[in-house]
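A single chain, nothing else alongside it, follows as structure tokens in the form predicted alone.
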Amino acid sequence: MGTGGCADYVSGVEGTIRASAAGKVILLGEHSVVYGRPAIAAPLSGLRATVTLTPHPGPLHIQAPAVGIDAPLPDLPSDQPLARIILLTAEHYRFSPPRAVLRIESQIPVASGLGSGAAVSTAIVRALAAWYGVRPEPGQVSALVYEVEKIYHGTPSGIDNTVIAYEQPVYFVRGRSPEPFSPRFPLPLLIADSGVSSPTREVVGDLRRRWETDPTHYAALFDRIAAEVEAARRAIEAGDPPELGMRMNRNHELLREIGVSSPVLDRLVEAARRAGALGAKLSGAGWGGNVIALVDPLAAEEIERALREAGARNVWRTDVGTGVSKTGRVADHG
């Protein structure tokens, strides 16, 4: 695989470094991907996490207002996710954490299935590498971020760190190299935030317990999801939006069968479909989080209105495609 969205940056330590990473959306295949089946995911270039490193005389100081952290690195437990990715990156590149303030800001809602944790970790790796003049390969970034995904999710599939580190759409099977793909047509999506947090670790753990109780039943459901993913990939490559929408709809019904949907998600899916969406489904772990709808751009406004009336807290419009991570020096300090 190529370098995807890995950006150019200026090396050195004199100035402030800013790096960002996109969120992600799973188009089809969540949950079953943990059990060896395929999934399709893509970056959301319009929703990003940004990390800024500014020179500071003391030890690395972390500011993450969204999660209430404002503390020097030594004051955080080594297994705290932000501390962990910093320490892993420093160890990997064999340098000490810089004397700087590391500030994290993100447009990506937390616990909503859009890859917030992986995006923050990726932006941190990119910023630290740029500080020391290193150009990280996406595969290296992905491997580092995956270690922190274990803290967030317990048994992650690896799809979040892969699609975000490479910043391009991928067909993903756990244990194999991700395969990038380019849609033959734009994929206009509406992403509707249910307003309910999606506790990924709990949802994944609950499903694993049920799978352990009845592996044959769940294996059959996972195989049916895999068939929808394969058909969706063919639809994307053939330029057939209605077919893709149908596969998304079927994927959602299977996610309901495996027990990861919820009344609020089903209500949003139904509202999108009734308003004219080509397809709609939950995206991410489930129980809360987001619904995605594939839309005709001419109908997007009406579908967005229907989603809001059905209770969506926020609705974002985006086109799935290849993004470019933004990394660069924004100021100099003597």
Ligand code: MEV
Contents of the next structure:
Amino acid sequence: MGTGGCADYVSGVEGTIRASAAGKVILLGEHSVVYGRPAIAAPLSGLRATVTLTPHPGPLHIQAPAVGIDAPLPDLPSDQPLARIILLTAEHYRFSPPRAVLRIESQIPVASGLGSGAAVSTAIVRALAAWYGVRPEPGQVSALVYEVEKIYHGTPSGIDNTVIAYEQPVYFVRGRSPEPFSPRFPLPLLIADSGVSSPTREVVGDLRRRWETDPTHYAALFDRIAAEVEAARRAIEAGDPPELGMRMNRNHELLREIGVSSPVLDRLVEAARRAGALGAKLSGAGWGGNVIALVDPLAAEEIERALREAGARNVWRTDVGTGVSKTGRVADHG
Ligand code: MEV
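Please supply the corresponding structure for the form predicted in complex with ligand MEV (the preceding block corresponds to the form predicted alone).
Once more the chain from above appears, this time first in line as the rest of the complex follows.
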């Protein structure tokens, strides 16, 4: 995995530090990745969480307008996710939280499967490290963020913090070093927000209870998903979009079988396919959140329209290419 530090995501002017982190999208393998099977994910470099640290007397003051927080750090419970990542980072680098205002702004919709929590945590680690002149390795950032993912998710696989901290497309197996992948062709994706929130912790917990009652059944389904992920990886490396699309379609059917889809997600998937997508599936934890569609760029507009007509709240376009993806908003109906 590349080891480029975090300097590219950090800037500073007159004592103010600004750091950011990308959202993420899971291309294939969500949920089964929690049970040791492989998954593929990519950063959404154009959709970011940003943290600004501005010098200010007194204890670190947190401003996160999107979640209604405007308070000094000592007033937040220590297991509150923002407080936790700040305290963990300070402890890790052996410094005291700075005398500053830490302001969080994010373009990433919350609870939609696009990694907003992990991106905010990553941007906080990068900003605090920069404040103290440290250049953390992505692996360190990922490990710190993972600790906070446990608060959000319960039993996270680690894929979200990994893809966001490294900001590269990855093939990921829990407990192993992440492997970057280089598509032979850009992957033009539409990301459609159902507008329904995706409660990762509950969906993952619900699946775990069902898995506990019938582990053999679910293990077989996870193995079938793993086979789709492996075939998708070969399709990405070989430059075969129709094959990749077919694998995404099959992955969605298996996600339905494990009980993490919903009527609204199935409707969006169906609309994308009918309008000509090469493949479409839910992405992330499911029940709500987002659907992704692999598209021919010439058909993107038509498919985007079909997704909106089927009820998508927002639609983003991203090209997962060779290393960097750009995300542009093609529609905003929020
Ligand atoms: C959430 O983005 C992905 C899940 O597979 C959970 C995890 O991997 O921790 C649903």
